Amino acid sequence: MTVATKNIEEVQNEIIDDFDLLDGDRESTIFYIMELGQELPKLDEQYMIDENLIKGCQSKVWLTTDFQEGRIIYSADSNTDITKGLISLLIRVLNNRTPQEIINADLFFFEKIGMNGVIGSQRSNGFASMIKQMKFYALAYSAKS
């Protein structure tokens, strides 16, 4: 298992200047974050239940999570190409860090490429949802360990 080499700011600000290349432009940004999602692995048949689903979310998202060595790791799928885009800035953002920098995470991003203009206000409800399990699995393993 490779740690992360940036911490949580330093990727956040990537996806930032990342998104700047688009310049605003609302069709190629949800491009972009389809073909964010297309990238994302595949999570197994087995693994898209209902119990792994996150709740809020206006399109199906499953997520799950394993523990190695201190660190989590997130796997997650969706039924359409921008919500898993969407997951998967969120992957790149926070998987294999410890429990306690996840729940520490100011994740700022999000507002900072002006996603809400771009993909509307129960999207973003949604990717609220996203962050919060997200967080909960990391309240989870942190009161675990």
Second form
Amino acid sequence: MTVATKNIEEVQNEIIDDFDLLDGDRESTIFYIMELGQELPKLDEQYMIDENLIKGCQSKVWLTTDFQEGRIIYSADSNTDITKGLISLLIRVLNNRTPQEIINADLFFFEKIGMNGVIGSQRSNGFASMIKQMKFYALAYSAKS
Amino acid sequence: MIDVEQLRKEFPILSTEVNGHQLTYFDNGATNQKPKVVIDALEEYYKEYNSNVHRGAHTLADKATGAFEETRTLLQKFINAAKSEEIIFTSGTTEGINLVAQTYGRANLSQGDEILVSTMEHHSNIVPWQLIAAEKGATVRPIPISDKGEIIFEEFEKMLSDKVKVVAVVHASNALGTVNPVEKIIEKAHAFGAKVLIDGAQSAAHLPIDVQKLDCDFFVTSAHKMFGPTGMGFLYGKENILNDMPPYMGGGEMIKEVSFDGTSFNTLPYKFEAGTPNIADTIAFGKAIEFINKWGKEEMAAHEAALLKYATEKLKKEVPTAKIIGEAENKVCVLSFIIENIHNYDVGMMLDARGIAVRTGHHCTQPLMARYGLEGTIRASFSAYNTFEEVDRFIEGLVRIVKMFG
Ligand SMILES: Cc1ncc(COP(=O)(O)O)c(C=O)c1O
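Provide the structure of the form predicted in complex with its partner chain, given the form predicted on its own shown above.
Next comes the full complex, and the chain you just saw is listed first.
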């Protein structure tokens, strides 16, 4: 298993740089997020069950985790590409890290890339729910380990 | 044909930009934009003659009362009601239906009775009936619809019996555009002694309405779908039925005399208009009706029909992965569809990036979406101020989206 070489802050800065290239153009930004969504591997059907749904998302988002060598592996899927793109960004930042790193993570990229304005308040709330759920798993694993 | 460029000039919002693009507003089914005369009427009232109605014996109160009652008269003519007393101001379609369910329904429904609604109803014409039905031991039964989105008339006829006390159907569906054969429905329902409520939210501004000819017992609609303000609408009811109905809310103008021994109620329409009404918006609603009368409902509808035809053909031709939901023979200007492999939310958001406003989701018609096995659709609904160029822009946007992601 490869361990993430960049820390959470570095990966976020990388994302911010990527979005900077889009020059704040709304359409390109949405297309880019959708592309990210389509690149995220599909979740196995067996995990797309109600128990794995994140509460508070307007669209459907399924999230599951695996715990290997003290690190959390997240897998997710959604019925819409934009939402899938958003969670793929979170996975890029938080995957393969220890529960403690995830719990302590300060996630600033979303605001920095101006995503609130692009996707609207309902989806932004959904995004907050995704973060909450990912941190919730980290808490659960940290209690176990 | 109406002069669309001239008409557009009456709507200040249509010259605004959204996300750096000229606004293309195709969410008229949800609410349409307001002409300047309506917006001005609101300001004028508060600036120049703000006053309560029916009480004060002073000049301003007189002026406010006059303007307020003028709207009632305009509405009476607009739907050809026999008397202006049959027009009850409400906060909109939803309140109108709740009023009928809570008063007529409460007084007349009992154990085992049935209320028929169609599968394509807005939640506003389902839930109020479910609430009163649960209280009274009655049931709400859906009339099935065909794949094309039309009521299956023979099925409706089979459902009729002496148990049916109310038939509540939408005149034109907000999610499919279907115009229902309400005249025939009313006639059949009356043969079994049922009362009929017509949800006119999507029809009042687009279709000719003659409540006497229709012979419906109740007709409800909202001002905001008729170029008027939000939170405003009216209920039409036949005078004798309204007279027999118990009041809805208590207090204010609905009272004739109050004592602790008992209270007597005012006559129609005030019996159903408790408290200080929404005066400014009622007056502005009147201006919206005058606006429709000035431009001509038929002329506007003809332009809308041409837009729908143009958009439908263009969508079929240029976006082959689109599937239209609702292909009734007789439709108002609603184009509802899905696109293969792209979620309706995502399409809506991408169109929005180009300043194009459409509605996505279930359109408050979840049972209808379930009928089609869908989570929702993309809905473009047109108004008389929309143009063929706007339709072009919209289709162009869709083609682009499909090219990227379909
Ligand atoms: C067919 C139909 N019925 C009822 C309503 C509810 O109208 P309102 O929210 O103005 O009460 C709507 C509004 O979308 C509608 O389209």
